[in-house]
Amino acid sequence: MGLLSEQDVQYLNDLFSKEMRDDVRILVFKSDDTSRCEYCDITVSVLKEVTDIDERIKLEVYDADDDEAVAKRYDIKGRVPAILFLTADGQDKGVRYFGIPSGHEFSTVIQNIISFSNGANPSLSPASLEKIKQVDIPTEILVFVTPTCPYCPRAVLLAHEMAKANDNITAAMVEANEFPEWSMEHGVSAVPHIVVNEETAFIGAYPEDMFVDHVVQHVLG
């Protein structure tokens, strides 16, 4: 029995048929060591079910240790499971997931599939795009989440849209419960918890303009 219900599969099939244009590549990095990665197998399984729905969705599965060169190319840093998206022509827009994107976060995966199949153009206001252009140094946005947080997907998507808008930015969802040491390092006690360049920038679900302002101001000082 699959992880997705027949109703889910039918809904996604209709959605992809209407909204997708080109191929999209999903790369997932895993480990067979369950003590290191409890959710790697289920992450791969659910992504396989999604990719089976539409032949334009291409899934590539790598072992984070055996395929070290590929993991290094995409700066996975040994953290698994890790997921990233590439456009049909191989563009990496800096969109990442660390941990299984379950619960409310599953919807962000679906939205990214559609976005990347259509060129991964950022879906942000002109005012936000102008502010994001100011980021002229390598910048990493981490959004710590939990699967039950209804406000977290919006923060994850905003961070991902910022990455799509500026090649200097990478943005990742981090499932806080799967990476307790990483979470403790940044003092995560409530989500969404947003870390910019290794420093906590803010906590909470902000509207687009405030989210962008806080990130840009944190980077530029």
The other form holds:
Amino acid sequence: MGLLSEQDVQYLNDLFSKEMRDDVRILVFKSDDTSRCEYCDITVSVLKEVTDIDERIKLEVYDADDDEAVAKRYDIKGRVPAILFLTADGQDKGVRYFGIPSGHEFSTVIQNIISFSNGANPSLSPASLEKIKQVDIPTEILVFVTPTCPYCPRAVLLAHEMAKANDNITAAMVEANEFPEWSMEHGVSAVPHIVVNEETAFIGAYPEDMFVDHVVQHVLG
Amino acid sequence: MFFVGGESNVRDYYDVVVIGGGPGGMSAALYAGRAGLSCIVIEGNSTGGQMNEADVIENYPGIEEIKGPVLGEKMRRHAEKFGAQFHTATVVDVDFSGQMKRTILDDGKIISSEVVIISTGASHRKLNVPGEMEFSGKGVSYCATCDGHFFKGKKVALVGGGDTAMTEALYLANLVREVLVIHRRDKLRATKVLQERAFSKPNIKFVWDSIVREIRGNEKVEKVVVENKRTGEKTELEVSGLFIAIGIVPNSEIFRGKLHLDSQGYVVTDENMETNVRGVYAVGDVRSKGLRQIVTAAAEGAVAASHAAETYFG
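Can you give me the structure for the form predicted in complex with its partner chain, which would complement the form predicted on its own we have just seen?
Expanding to the full complex; the earlier chain stays at the top.
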């Protein structure tokens, strides 16, 4: 048996048939050095299982070191495993994952597949979209999570939606256990922990309007 | 473990809108679906509500032992099998003034429905002591399963004496060096079986008859000041984290002035789970009642959806 149960596969098959439109490209960056990346193999495996469900989902596996040009183009900085999504016509909306999106986080991968298959349009209220327009400088949102945190996927998705809404914004899930030094650097000891442009913006699960307000205010000062 | 989730497009109308994706809401959705009603569950976070924070659940009849998130996922699938839809969003307002109810979401969507079943559950109660706000997310946590990892091999304190507190203490004991359980009485309120398990763990220690007065530190939590209620003596406990599990407060703020709430803010219903507004029901932890368990929430969801199906769609 694979990582996904037969029931999960059937469920996803039905969901993708109903909700997907175009092809989606998933790029995953790995390292064969297990001391550097404990979860690279399992990340690639679970994504393969997902891509086997619907032929419109295309998986591209790269080595973070050997495939230097691609890794550089998407700004992976050697952090593995890294996952990103592209629309059928190759649009990169700045949606990233660093570390394995397991547990509760995996549902956000499914959401992103459906979203990118439908053009990666942000699913946010008109009021939020209006506020996000104000972000006029390159902005990086990091959402530190743990796989056992039920409040985290919502924060990850909101950050990803913000990235889809504005080309100045990139947004990444960071699995805190796999990146202890990166987490320590930002003093992460509770999740979700949101870092905007290298500074902690807030900690905790916020509804959409508050999440957007806090990020935008942090950028604009 | 991989929870697959997934969502479909949200429509403007459903027969039943369920606010909250805990066991009460998902049971209501299952019964509504089987009654042939269209139903959507609006869930604030991951499916399962507070069950998601339970490392182990072992009091749901027929299921001897299961992880909270797994039971949540199973309940969701079960409801989806009978047609219920799920959507992640926060409800920011409701309009119960007409026969057609309106539920307003933070992502801008507005959903109309004949019936609304409220299962918004409850949030963690705060201690309200100096340092709690300041160190929230810097050593103060309300979710052991979320944040326990950050305290591996360290010494932490946990306040509370109920079932949730003991479940969290037992979870933490497997991760951290030592758990100091601070409790205001000289005995626990938790179920006997959980008490015995906690007492048998060598790295769970108890600080009885004590209340937390202050949380101190520089960047992060370093000390918790406790006061012994009998002697009045204050002691500083050196810990890296403080987990708070001292009960819950109902998530009912958006219904204030719209529904009859009890003095503590829980939603009052009749025996069919219907509130003082026709077509609006409340189930689970947010409802004014005695025992708050997964099994009672699930039962109430069944009662509410069945009554709604008969009364408004019969």
